[in-house]
Structures are given as structure tokens and as C-alpha cells.
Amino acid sequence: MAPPQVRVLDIRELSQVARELKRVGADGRSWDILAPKAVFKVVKVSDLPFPAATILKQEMLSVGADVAVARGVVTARARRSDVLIMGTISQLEQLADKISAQPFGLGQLSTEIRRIIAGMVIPQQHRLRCRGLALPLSQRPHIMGVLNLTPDSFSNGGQFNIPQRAIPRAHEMVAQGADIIDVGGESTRPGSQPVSLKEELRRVLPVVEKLCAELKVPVSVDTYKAEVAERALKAGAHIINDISALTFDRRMAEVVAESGAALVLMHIKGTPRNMQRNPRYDDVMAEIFHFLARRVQKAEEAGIARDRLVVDPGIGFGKRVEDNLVILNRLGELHALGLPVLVGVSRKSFIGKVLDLPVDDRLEGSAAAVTLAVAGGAHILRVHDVGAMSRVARMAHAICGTLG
């Protein structure tokens, strides 16, 4: 008698479980019950009071799972603790039921756990509304082509800083596969100096007006100045890409809310001028996640609907090389925000430092980073080399979409 054939399955999503249940021949009526028992998740909750952490520990043990707490909680010496809730989706669902009426803020935690579970069980269908257009971001990764109108950008600086060169370049990128054109009139590379409002408007407006009249794809404007955004939106722009996530200009939220445009909220530590002066993080993904969650809330309070919002972890903006690598490795954590994710890795300095290469020789490094971003679930990829990166993204998506 031959020995049994044994292997471990790499299960990350419920859809994969369903495929395996079908192959085994399990009764289809049992799939909804069995699938959540096959996907294991770790949920981190920060700074819980001692009683709440203790209750969580007890309740998860009661369903056959566990919670990790600070040692001082076990000895009753710690007043507060971060916790790691470890269990299957089914066990997390049971926990949410058990703590829904509990004190010490556990009722609110129950709601948050249910929200996270819903995002895992029901695939989120992101359709980005940007004025009269809608982008089906869940179908495939979308390519945002970079159009720098500046003489001093870290990449392509000065090549397209006049309309006679910028407009043909935009058409070329669309022909190569760009789904969005992102127009920028001020360099935000590390150490860059801000330009005047007048100069940014002079660079941006003629190009935006022309592109909005000629292109069928949305035009995005990369600015943190409310007046530049307002004038660009009047010229027809569809998206505002704000590196400050509404923090540099308080009027930006009002301008975008009234326009119906989409908004990209990016994480940045500091300003472009000083952001690379010794940035430090205890947990880079935790800081990015909670910053973006707060900015999303501010945007919604200003009247910008969730189907008009995109989040960006801000690779290269106040990040060390190792921080950028961690972001790409843990990008999937941002999906708990329930919004599409934009990633900009193209030609950036962390690639140059890892590979010891200048800006113009980072194509392969950019391709590797784009591939990892697609694997992490990025919905929009902001790139310079549109033709090559469009092909990379399509190939990566084809692989990642084949889970069975």
C-alpha cells in the first residue's frame, strides 16, 4: 500500500478555499461554513485597557484560538496593552459576537472586527468616481503616467516642461497603456524647494486645459495647493493627487469636495524639503495606516465620498530604504481601509540604493517593485516608463489572478 501523499496548501483567500473544497468533493452547501475555518488572520489592536485585553484573551481561548498580550497583563501589572488576535475568520466572527455587548470599548471593537471580516469575505469592488468618469479599479491594475512639467524633477526633469513637448508625451503615454495622466508643476523630490503659486499655475494650466480637451482618460493634477487644484479643476481635471493628504492647505478639502473630483491621499513624514532628514518609525505600516485612516475621515467629513478616494503609502516620502521595502512587503495591510491603493515606485532612490544604479538605469528595479505592488493588491501604479510597466503589471496581474 502506497503511503499517503501529504502537502501544505498556500491558502490566503476564501476563493482559494472554495476551489480546494470543490476538488475534494465537499458538499457545496457546506462551503460557507468550512471556508472561513481555513483562512487564518492576525489582527492587531493598539493600546487596550487591561480589562479589555483580559476579556479578549478569555473569549478567544473559549473558541479555540488565542490572543497575545503584554506580559504585564497576565501578571495584572500593566494598565494597557497592545494585543494580537490570532484565529481563523470563523473564530474572529465568533469573537465579534461574544464581545458586542461587553464594556471597556469592546462593543466598538466588535464593529471594527466585523468590518474587517466583511472586507475579507466579500471582495471589494472599487469603482473610482472622478467627475463624469468612473474607473473600474477592481478589474485590473490601472497605470498612471507621470508628466512632470518641472525643470528639476528627479526623473525626466526638464524634458517635458513646455506644452509643445508635454502634450505629445501625454498622448504617447495613453497610446502605451496609461489609464490616467498625472500632471505635476512642482518637484517634490527630497530636498526640493517649493515654487510660487504663480509659477506652478503657469506651468500646469495650459497643459491641463489642452489635455482635458483632447484625452479620453482622466487627468490628475499633482499638487498640495488648493488654488492650483481649484484652477485645474475648472480647466477640466478629474483627480487631485495631494502628497500631503489635505494637511498642507486647509482649503484643499473644500475645493475637492465641491468639484466632484477624485482625491489621492498620500502619507508623508515632514515636507519634501526635509522629509529625508533621518526619518524614523517604530512600525512604519502602523504609522501609515493610522495616518491615512485619520485623513480619510477628514475627507469624508468635508463631503468627499469614499468612492472618490484613493490612498497612497508614500513610498520615498520620508522613508528609509528599509521602510520602502517593508511597505511593498506588507502592502496588503492597507486594504483594511476599504479603499483603492495607489503605489509610486518608479525609478525611486530606494531602487538606486539597493542596486547601486543611477535614475536612468532603474527599469528592472522598477519592474520588480511594480510586480510586488501588484501582488500586494495595488490598484493604481504611478510610473514613468508606461509601456514597459503596463506590460509588467498585466503579467503580474495574470499570475496573481490565478489562485487555483
Given for the second form:
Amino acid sequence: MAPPQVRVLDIRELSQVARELKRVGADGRSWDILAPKAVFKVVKVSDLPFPAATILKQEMLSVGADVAVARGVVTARARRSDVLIMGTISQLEQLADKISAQPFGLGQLSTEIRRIIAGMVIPQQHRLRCRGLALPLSQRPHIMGVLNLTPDSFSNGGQFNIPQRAIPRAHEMVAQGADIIDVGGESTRPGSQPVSLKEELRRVLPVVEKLCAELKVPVSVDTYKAEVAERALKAGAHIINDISALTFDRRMAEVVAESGAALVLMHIKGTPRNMQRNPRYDDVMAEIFHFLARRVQKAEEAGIARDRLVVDPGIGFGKRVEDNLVILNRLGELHALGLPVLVGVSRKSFIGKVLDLPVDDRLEGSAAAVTLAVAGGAHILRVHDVGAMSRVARMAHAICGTLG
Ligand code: HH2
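Starting from the form predicted on its own shown above, please give the structure in the form predicted together with 6-hydroxymethylpterin-diphosphate (HH2).
Full assembly next; the chain just shown is listed first.
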């Protein structure tokens, strides 16, 4: 008798299950029941009280799954514990039902688990609203072209810092496939000194004004200063790209809220001047995730609706090389925030360090990083080499969207 033909399928998401159910000839009516049993997830919950951790463990065991808790929970010595809930989507659904009326904060956890599951069942379609425009970010990765109006940026510094060179460069990037132009008047490279408000306004305003009048794509302004944002928005800017996620200037939230513009909330540890002085993380993804979740809440409280928000892990902003690599490898974890994700890897120093190459020789390294960002579900790629990276992103997206 021929040996059985056995292989393991690469199934990570619900969308991948249907084709295999069809191939084995499963009854179409059973798909909704079967598919959630084919996808396994690990959900981490931080700092739960001891009784909640114990109940979770019991309830997951009762549905044939499990929960990892701190040793002190088993010996009844720990008052609180982080937990790993490990099960299929179907088992997580059962857990959410079982704990919905339980005490110790489990009711809220039930709601949160249901929200996460809902995001897996029907992946969110992000349409970023920025004033009159709407970007269909879930249809394909969007390219944000970098326009540095600075004399000292780590890349392109001094190349486009006069309007006569900046404006044609913006048009060129749009022709090469840029969906957004990101204008910056201050370098935030590691160790950089802040520029004065006056100088930043002098660099940014004339260019923003002209680009908003001439371009069909939205114009974003890379600033953490509320006054620069306010004046740029008056000149017609559509997006504010705040590398401090509303933490450097208290007035920023109010300025963006009133304008109807979109807002990029980026994670940074420290300030550009000190961020690369020995950054350390216990768990880099946890720190970025929870920071961004808090900043999203802050933006919403200020009146900026979720369909105007984008999150960004801030590659290179207070991170070691290995932190940047982990972020790119685990980018998909940020989708549980329920918002579009922007990633800026272009020509950055972690590429230079891995490949031992200067800034002008990082095209291939940037391409590899953009590919993985797209595979991780990035919605916006902030890049210098617009033509090359839009082709890289399109190709990566074509592969990722094909399930066989
Ligand atoms: N990176 C840079 C600047 N702004 N904004 C977002 N949202 N995400 C990023 O990763 C990001 C950013 C750094 O790149 P660049 O503008 O080319 O350099 P410099 O700060 O030296 O002008």
C-alpha cells in the first residue's frame, strides 16, 4: 500500500482556510464552524490579578486549550501575573462567552477578546480621511515620498532644501508612484539639534503652499511643533506626521483635531538628541504596542476620529539594531490596534549596520526591509527611493495577496 501523503499547511489567517476546506470538499455550511478551529493564536494579557489568571486557566482547560501563568500563580504566591492564552479562534470565542459575566476585570477582557476576534473574521478596510481626501489604504500599500527641506538630514540633506529644487522633486516623486509627499523642515536623525520655530516655518511653509496647490496627492508635514502644523494646515496640508505622537507639544492634538487632517502617531523613546544613547527594552513590541494604544486614546479624546489616525513603530527612534529587526519581523502584531500602520525603513542606519554600507548604498537593504514590512501588512511605506520602492512594494503585495 502506498504511504499516506502527509504535509503541513501554512495557515496563519482565517482567509487562508476557505480554499483548503473547499479542496477537501467540506460542506459549505460547515465552513463557519470549521475555519475558526484551523487558526491558532496566542493572546498575551499583562498584569492580571491572581484570581482572574486562575479562572482563565480553568476555563481554557475546560475547552481543551490552555493558559500559561507565572509559577507564583500555581503556588498561590503571586498576586498578579502576565498570561499567555493559547488556543484556536474557536476556543478563544468560547472563552470570551464563559468569562463575560465573571468578576476581576474578566468582563472587560471578554469584550477585548471579542474585538480582536472580530478583526480576524472581517479584516478592517482602512480608508484614511484627510480633510477632503480619502486614501484606500487596505487596497494596496501606499508610498510616502520623503521631501527633506533640511541642510542636514541623514539622507538627501542639502539636496532639496530650496523651493526651486524641492517642488520639481515632489512632482518627480508623484510621477514615480508616490501617493503622499511628506515634507520635513527639521532633521530628527540621532543626535540632531532642534531648529527654531522661525527657521522651520521659513523652510516648510512656501513649499507646502505650492505643493498643496499643484499636487493631486495629499501633502503631509513632518513636525512635532503645533505652530508649524497649524500654519501648514492653513496652507492646505492634509496630514501631520508627528514623530512624538503628541508628546512634545501639548497644543498639537487640538490643532490637528480642529483641522480635519489625518495624523501619524509614531513611537519614539526619548528625543532625537538623546534617543540613541543606550536604548533598552524588556520587550520592545509590548512597549511600542502599549505606547501607541495610549497615544491613540489621547488623540481620540482630543476629537481626532480613528479614521484619521495612522500608527508607526518608529524604526530607528530610540532603538538598537536588533530592536528594529524584531519590529519588522513582528510588525503584524500592531494590527490589533485596529489602525493603518506606517513604516519608515528607507536607508536607515540599522541597514547600514547589518550590511556594513554607507547611506548611499542601502537600496537593496531598504528593498528587503520594505518587502518584509509589506508582508507584515504595512499600509504606508515612507521612502526616499520612490520609483524603486513602489515597484518593490507592488511585487511584495502581489505575492502576499495570492493564496493559491
Ligand atoms: N523617519 C524619519 C523622519 N520622520 N516619520 C515617521 N512617521 N516615520 C519614520 O520612520 C520617520 C519619520 C527619519 O528619516 P529622514 O526624514 O529621511 O531623516 P532626517 O530626520 O535626518 O531628516
